[in-house]
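Read the single chain below, which is given as structure tokens and is the form predicted on its own.
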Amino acid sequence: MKTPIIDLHCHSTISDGLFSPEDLVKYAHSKNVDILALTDHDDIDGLDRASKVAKSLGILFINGVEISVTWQKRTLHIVGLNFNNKDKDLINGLKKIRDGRDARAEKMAHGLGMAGIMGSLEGASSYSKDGAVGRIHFAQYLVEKGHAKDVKSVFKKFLTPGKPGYVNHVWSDLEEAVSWISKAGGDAVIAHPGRYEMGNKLYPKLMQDFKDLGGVGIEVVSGSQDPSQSSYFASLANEFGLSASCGSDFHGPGISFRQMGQMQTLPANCDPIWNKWPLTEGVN
């Protein structure tokens, strides 16, 4: 029996991906993905569109979202999975975050303008298509205009602390994000923990706080963290009684670290988060 390919973290044009929700699902199908969650940043407008196509292609679709949070003055991302996407508190909470994103984009454009780069908000908006303007859209525009050779270089030169396009921003707090997801019937998961570089003291603190607030899982396997970190995060998941999740964090060809359908499998000692969901019964 074929081992199912499961991807519970990816993005469409609703946030900062290259493909529309429909085309993203079709792309996942071309990569033999069996179970897919669309997790756009702070936005769930693409879920119904993606779900419809997934059903037609025989892909099991999971509602998802990636919420930006501030914890201990650090920006973290919390993925919500398998929730009711009509829940009013979740919808209103995400809108509040997107409004903050819009204000941040205006400040970023002002900073870049002071550095002599004009028209960056309009340029970034041309890349955002369906959703709020984010840093990746500014980066794509700056590459287009020749200010850097690629997206990675843009971030180093313009969009990190101390650079002209960087804007410090306070997102929702961890308790709010976990509450929105939980009350909508979903499971909250810490996204790509390896990106946060917290060390052996802060990681356990995060896991305990997250667990105490009702958090359920952690991305043990992520396309945007080093595969060698999986064993460490598997051990943390087991220590704190958290389920394990996995996702490519795919945004599109050429701008993602990992391709869809080519993720490593979860370590054998993990408790996969999909074991909690009746709709995935029998999936190993």
The other form holds:
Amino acid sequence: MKTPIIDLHCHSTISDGLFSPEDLVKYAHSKNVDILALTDHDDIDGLDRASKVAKSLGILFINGVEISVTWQKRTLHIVGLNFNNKDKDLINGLKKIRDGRDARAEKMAHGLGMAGIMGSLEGASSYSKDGAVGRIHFAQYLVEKGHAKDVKSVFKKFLTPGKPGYVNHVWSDLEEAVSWISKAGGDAVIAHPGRYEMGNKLYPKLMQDFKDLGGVGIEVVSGSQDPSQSSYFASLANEFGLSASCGSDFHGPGISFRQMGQMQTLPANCDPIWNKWPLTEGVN
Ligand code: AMP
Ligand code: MN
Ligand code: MN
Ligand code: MN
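Can I have the other form now, the form predicted together with adenosine monophosphate (AMP), not the form predicted on its own?
Every chain and every other molecule in the complex is listed next, the one we just looked at coming first.
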């Protein structure tokens, strides 16, 4: 039997991806993905739509979300997997974060206005098809207007700390994000840990805090971190009794860091998170 292709992190138009939930699943199918989780930022509105198409194509679909969190004044992303998407506390918690996103978007537009770039909120909104406005939508608008050559350089020039469009936003607590996911029957996972550049003192502290709060896994393999970091995160996962997850963090051609279905496999010493799930029709 061939090794299944598993992708537990990607985005649709419900947040900052380019494909609708339906088209994203069709795209995953074209890349031979066998097990897929859709993990939009702070929103679970695409799950039923994606799940329906996945069923028709024979892909095993896992409910997912990527929750924005502030921990020790840093922004972290926590992926939730395999939860009940009708859970009221989770739905209400995510709504609160999206309201915060809307307020942040207004402040971002103000900052860009002070730098002489007008109309960016309306411009960014035209790129956010079905969900709240995020930094990628501003980036797309700024590229359209010729302020930078591509999304990557817009981030550098305008949307990172110290730049005119950056707002130091306070998201949800790590504790509440993990508890929404666990109480909805799911598993909380630290997304792309390699992106946080914390150093070898703070990483173990994060793992310990996360484990104490009921966290279950970390993305040992992620399309948005360097593959050379996998062995470090595999050993941290093992040290703290955490499972390993993997995901492309695919957003769409042109704005994604990596392709779908083409990731490094998990290091052999890891405990894959999907071993905890009954990989049949019975998954939430
Ligand atoms: P937000 O949650 O609205 O602050 O936006 C975060 C999203 O912006 C991430 O999920 C990525 O999709 C994207 N992003 C962050 N940094 C970069 C970068 N340097 N280049 C391209 N996209 C980025
Ligand atoms: Mn994103
Ligand atoms: Mn992320
Ligand atoms: Mn992501």
